[in-house]
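Here you get one chain, nothing else, as structure tokens; it is the form predicted alone.
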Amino acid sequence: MHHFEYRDDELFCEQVPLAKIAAEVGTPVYVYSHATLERHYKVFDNALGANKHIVCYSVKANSNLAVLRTLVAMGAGVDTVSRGEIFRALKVGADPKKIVFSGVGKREDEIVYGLEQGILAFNVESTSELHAIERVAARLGKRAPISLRVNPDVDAETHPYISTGLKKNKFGIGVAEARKTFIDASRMKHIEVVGIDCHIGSQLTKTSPFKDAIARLGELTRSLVKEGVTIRYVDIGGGLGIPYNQEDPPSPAEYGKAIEEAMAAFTGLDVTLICEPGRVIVGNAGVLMTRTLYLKQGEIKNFVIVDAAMNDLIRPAFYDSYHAIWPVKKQSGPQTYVADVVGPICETGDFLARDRALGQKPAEGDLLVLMSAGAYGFTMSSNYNTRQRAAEVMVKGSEYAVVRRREELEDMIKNESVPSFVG
């Protein structure tokens, strides 16, 4: 559910035109709902009610201080993956008691960083980086609250680049050796275990994938707790789906459900739920709003060509996924116009859309908007081509601002410079 509607024939976000925004403040641009973010969030928490647990927000999915201010807001808690996350969440007010800190390449002043600002936990992906975090600790004088991410093993049945949870993937430690190392570490000086960690990959479609990889952590903890091993967390990731096209993704009350079912592998234990959602937030509450440049007729397909590239939104060349694409003005007539929706970028790959069925046919200048771009949109967007930034746009009610203002092209080249030595 979102709140991107027609009100006769024109595409609002809330109550804000979006062809407002685009005269304003120019195209590309992405747009997010604050409304949608909010229910979203309060649905998915709602879910998990059963559980003592904290939603930890994955910053990944979308970073703009204004989505992660609008979530800390109403009470989540973080799930980052490098030192700039973390600081963007206490940014914005975050509790650090309620940051973990993923991702198997922590480097050392990311380790120094999160141990200052005292986070809830490292999810630890590798026996070498949890000896690289107690070495750390013990310079500092610190003991570092650690779980130890598990690789269950469990196929998520997912694009095969977001598939985390498979022996062939490099995340996390196999089931037969993460006893060890769980022991191991509850035996050094400076580490304090406080929980277990899994995430199996995203964009899941079944609840199944998580009720398996769940009952395999509940089997570990039950052998760790017999071995003297204090477990107080219990971290299932993220991954929950979203409809981008035909998927029919479980709704949060059926994962909360089936989680809950999951949990009774804990009965007994007292454990508090961490879970990590990030695209089933914000990717239907944002969209990347672009104008059409050009139209094309090549000798074998049409071609609409606008000013968002794959810079922009990357999803679609890199993982071949699907946006569905509205026009902000709606138009009467014939509804059978298919063609591909490129940009400005001298790729070949540099497509938003192949073979799509639009509708109606765009006309130069028209708005189009490509949905369900709040997750990976901006956060994977670069300056490929020296194409600015695209800016962001925030929508509350009859409200708006921009929270991300386009890039200037002195900002792009800010940080470089030219030796003496060269020309």
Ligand code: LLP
Second form
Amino acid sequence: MHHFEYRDDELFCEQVPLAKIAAEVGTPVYVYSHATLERHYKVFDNALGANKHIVCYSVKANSNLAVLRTLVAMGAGVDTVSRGEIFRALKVGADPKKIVFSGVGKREDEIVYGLEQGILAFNVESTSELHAIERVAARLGKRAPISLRVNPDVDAETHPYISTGLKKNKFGIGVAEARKTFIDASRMKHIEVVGIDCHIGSQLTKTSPFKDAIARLGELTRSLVKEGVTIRYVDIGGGLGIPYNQEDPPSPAEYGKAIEEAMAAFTGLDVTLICEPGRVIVGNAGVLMTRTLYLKQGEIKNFVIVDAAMNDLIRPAFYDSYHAIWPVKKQSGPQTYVADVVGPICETGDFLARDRALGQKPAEGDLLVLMSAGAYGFTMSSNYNTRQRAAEVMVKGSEYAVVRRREELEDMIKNESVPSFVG
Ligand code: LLP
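Alternate state requested, the form predicted together with this ligand (shown: the form predicted alone):
Next comes the full complex, this chain leading.
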């Protein structure tokens, strides 16, 4: 459910015509719907209602300050993976006691930062990292709150690049080693074990892998309790999928019910559930709007060349992922025009859609919208080809604001210098 809809064949975000945003802000531009963000957060949070829980929105999906503020203002915590993401979250008033810090390669300065800010937990992914955190905490005279990220060895049945819970993946610590590491950690003077964590992958379209993972965490937790290790937080990561095309992921309500059932594995233990959703909150709350530059008829294919490229939205190139393409001005008529929608970058991988039925043939200058681009859209964008990164706009009702201005040429070179020895 989102708030991008046609009115008299004209595409609106909430009460604002997208053509108006294109005229005033230019393209390519990401447009986010505030009402959709609020709705998704509320629906997700309510779905977990039965469990004592914290929703830690996964900042990597969309880290724009206005997006973060919208969620934090509704009480969201955050799942972060870098000092930069913690910095952003704090900027918009996130409660440090609702910040978790994940990732396999935390640098020392990042550990220091997390400790100084008093975050809820470091999600620790290896014994080496555990020792590094203990060293830094000892130096600062602090106790570091940690959860161990367990690799439960379940198949998330998603794209291999975003599947993380298998033994062959670099993430987390295998169950047997985790048990020992938990016991060691609980004896460390500068470490406080607070929780158990996992994240098995992203864009999951079934509930069973979540249930299997929680069952394994439950078993492990029970065996740890016998060893005197206290677990207060059970962090099950993110990963709930969204419909991009034909997928039929569980609704948040179905997901919530499955999680509640699976959490029976913790009955009798006083634990708070943590979820780290990213995509399901922001994915369908954002679109990427682009303008058609040229139409080109190749020998065997039609090409629609647009002003957005793989540097703006890398998902199609990287994961071969599907984003629906809607015209800003709807034309009637049969779906006859099939084309590759491509950007200006000199790479065959620079496509936004391949062999796509676009309805009527767009005209040069027409606006198109790539749907479901709110998650892992702008955050994965780059300056490749020295292209300025897109502007970002947030719409709320009949108002809108630029929440990140389009980069200027000077922005792209401001950190560079030419030393005198270069001549
Ligand atoms: N927690 C951890 C530890 C994660 O690594 C991730 C995502 C999440 C939570 C949020 O997962 P979500 O609810 O969004 O599925 N760039 C890829 C997705 C990469 C996901 C990485 N980890 C894409 O565009 O599909």
